[in-house]
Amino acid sequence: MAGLKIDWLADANQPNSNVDWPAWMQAKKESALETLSHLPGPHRKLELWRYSDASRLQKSELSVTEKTDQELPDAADAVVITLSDAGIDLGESLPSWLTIQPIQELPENQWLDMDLSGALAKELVVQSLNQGLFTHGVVVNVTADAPKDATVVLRYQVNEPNQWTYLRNAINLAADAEVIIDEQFISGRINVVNHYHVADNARLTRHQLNVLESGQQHVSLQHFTLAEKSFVQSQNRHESGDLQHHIHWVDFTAENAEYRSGSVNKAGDNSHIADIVVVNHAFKNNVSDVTHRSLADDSAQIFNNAKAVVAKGADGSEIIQDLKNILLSKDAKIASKPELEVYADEVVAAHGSTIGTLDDEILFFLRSRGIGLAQAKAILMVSFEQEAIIC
């Protein structure tokens, strides 16, 4: 794969991976690269990139400050998996309820192709590039024997900050399994794709922590498939960085499942953050609930998008989309768009979006009680963020 030319990407010539890929996976990678090499790069005419500066992907050098004081919370008995451009570090021995394999050992029947045809391929072109260029990743299998509060940490650390690292992971929850997955981004420039397969009656709690330094970039696709009576709650924090572009794609594959998502997006300086959720209600009696709270300061930009597509016959679907946003400066920009595309008759749906500023009356009330202006603003911002904390 060396020598591939992707004009809209900074490090267009990718080095050959030392991984011995199975023949079928190598064919998938090469086919993806061949298709993507003929597609244009992301631009503002695309819906999912309209409010992000895609030209930042072309930067050959990033001004990155290593985060040496970031606290990365781990549960006492958490299993920590560190993935980097150097490979995979599994740390200590694994518990009996957990198996972890390199991504090249993924069974072919568990591979999930990304759609590289039609208009959607152009919208997802950056995330889809992962399918051809991923060099490391893991398959995580959680059994029903996992104890209460069982936690797996996926920690991403990149040693070469100016080069893109591509990681691809598959996380499988067996029927009746319950687990917490913490995704933690440490440093660098990363493109990650995670496929979460949540089987019947399984419960997933997922945390995504991306608190970046000013020169860092992170592109991600989180794909969830929910089987019958499964439950997913996903908590996301996207803060700062040069460019963050996150897509959460949810497919219900049976009835009576539930997906809940809470996101806190905070952007300052000249940061660009996109937080996009697409939920496909293809079966009856499923619930999706998306809550975003976003704050933009300085000349930063944030894009919130929550879209639910309810197929014909998917009666009994319940949908909530609650997007609220605060502008902290006159130069900051936020675009916020909840969407409903409904083809069924019996659906309960509520969506809303607001963009405003910090409440002057509440600020006055706090200051009248002896609280300084900076502290009063901080109190209001923390209170606002808490509305999106779901787990």
Second form
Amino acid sequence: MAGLKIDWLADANQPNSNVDWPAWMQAKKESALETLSHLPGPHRKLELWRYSDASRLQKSELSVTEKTDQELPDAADAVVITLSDAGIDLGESLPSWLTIQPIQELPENQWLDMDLSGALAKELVVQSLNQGLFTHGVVVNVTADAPKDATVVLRYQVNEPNQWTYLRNAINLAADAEVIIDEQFISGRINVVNHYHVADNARLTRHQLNVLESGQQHVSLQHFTLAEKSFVQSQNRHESGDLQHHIHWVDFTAENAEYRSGSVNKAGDNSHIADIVVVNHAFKNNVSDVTHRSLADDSAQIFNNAKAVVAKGADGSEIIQDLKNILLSKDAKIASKPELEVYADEVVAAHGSTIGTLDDEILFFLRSRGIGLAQAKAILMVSFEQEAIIC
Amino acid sequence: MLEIKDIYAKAGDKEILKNLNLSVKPGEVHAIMGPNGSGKSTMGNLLAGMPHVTATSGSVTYQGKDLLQMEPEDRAAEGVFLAFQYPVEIPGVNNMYFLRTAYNAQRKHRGEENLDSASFLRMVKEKIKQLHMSDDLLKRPVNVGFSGGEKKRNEVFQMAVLEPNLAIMDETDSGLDIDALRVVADGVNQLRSPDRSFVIITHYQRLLDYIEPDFVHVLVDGQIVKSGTKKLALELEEQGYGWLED
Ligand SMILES: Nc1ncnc2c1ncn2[C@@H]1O[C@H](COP(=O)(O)OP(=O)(O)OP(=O)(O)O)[C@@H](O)[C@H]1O
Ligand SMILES: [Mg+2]
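In place of the form predicted on its own, the structure of the form predicted in complex with the partner chain is requested.
What follows is the entire complex, opening with the chain shown before.
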């Protein structure tokens, strides 16, 4: 079977094709493509693609509903970085606590290879393709001098709706730094890989807003490394679109750090949304707390997966996986899977997953106060989502 | 106002109401008493339109309309209000927001303009003062973490804001301390008017010391077996229901 590269390279948007890549990065890209060309493309038999129709990735023409009057999310007082066909737009001059460079200036020792030979390589091919095909991106460095509420917005706004655009960013928080990073999907057919490096005692608050128009697609890998006593809270909203496939990959690299995430997944029509979180507890005394709330309507499909792997010796790890789901129609499908793989002796873990429908009793209560059925349902959905709103 | 005629009704699959008859005129206060499981809440739920309670025969006429044909939200907008025996909690939905949504939905149904949030707030603050309730209940999610008594008071507060024509109060007095009982009674008494009616379900005649009923009915096994005045409530208090059941 032909590897991925052959089919997809033809479809890749290469707006930045005359970049001078450093030799080592060029070599990484070529080697990734070479390895991937021998791997099969994504298909339904793969765990992470069972509920996402991978053939949709290859549709070259998307029937995207045009956003008429596009309102950009509010970003007052924030540094906005727009990644578009035209390259990178940094807006105004940068504050002293922030430096931004194009991705080709990433120091080689900060590069994180995606493992293309391991057991998961096949599952991760779509995200891994980014390694061979990324055309631009930024390295964001935040120092410890960042003021309270310092905010950086990464906005993905590509005009080409049919070909895939591959973006790659590295976001580095220095020791003791504290920052809010907002990622906003605006337009395009985007495959993005971000590496968040959170140094000792640093605190990252991250918001990911992926509200897609019908027909749009978006694939991402968010990779986090958490150093000693660092803290990450990550809020994700994935709504609608033709296909969304998101992986959050968390590596603790020392002790006493905490990763918290809340995801709201909301799919209607024929949307496919996959929201996958993998947390590797390789060291002692780290906490991970993952909450998903998902709602599927019409003939939409949602896949929720929260996985924690606790290595031998990683005692004192604390893991919470809380996945709740609501089916709003008979044809909608949700698969929800909390997973624990524990090799350590002393671990505190709580996990649960439920799939239900909207609470009839509350629905009746709201209606008995005069609120119409549609609005009552909307209120119940907001109520349900609230439990996954963490920051 | 309300005419319940020969009603047989099921809750789920179980027949609960068996030939129930009740007639409520504008301005009247009717108290309904009766043993546990006799069908009092089922009656309230039927009137409010709870989906799993269905009438198998008989009719309910409210202000000249066939009540059973109406959606729950339409009944509410036409002035029917049920204070629930067990109020539900709605996490993440602010009490004030919920109440304004309900209030404006009812106005819309009647073809009236929305009340803007400032005017609504003013009105609500006024009501809450009249009821001697603390206004921090407004800022919290609906009933979440409320004590039993606070939940009941919140029902009365909703009633005060929505100003129904027919209020059915299902054991709103249960589990209340004496002060809270007064708040509930005040809520009812302040709303009492010649064109507003109340059906008050209770186990305790003490509530009727504060809210003077026009009639007291005893519901046993799905039907009203005896009706009388306040004196009947006192007799029941002394003798229980045994003497009525056979
Ligand atoms: N959904 C249902 N399915 C089957 N039985 C039901 C259902 N709802 C209520 N019942 C039954 O109907 C009967 C009457 O219940 P109801 O709540 O109306 O009693 P009540 O008079 O209000 O009692 P209480 O004084 O304890 O509040 C009870 O036996 C109850 O178990
Ligand atoms: Mg009852």
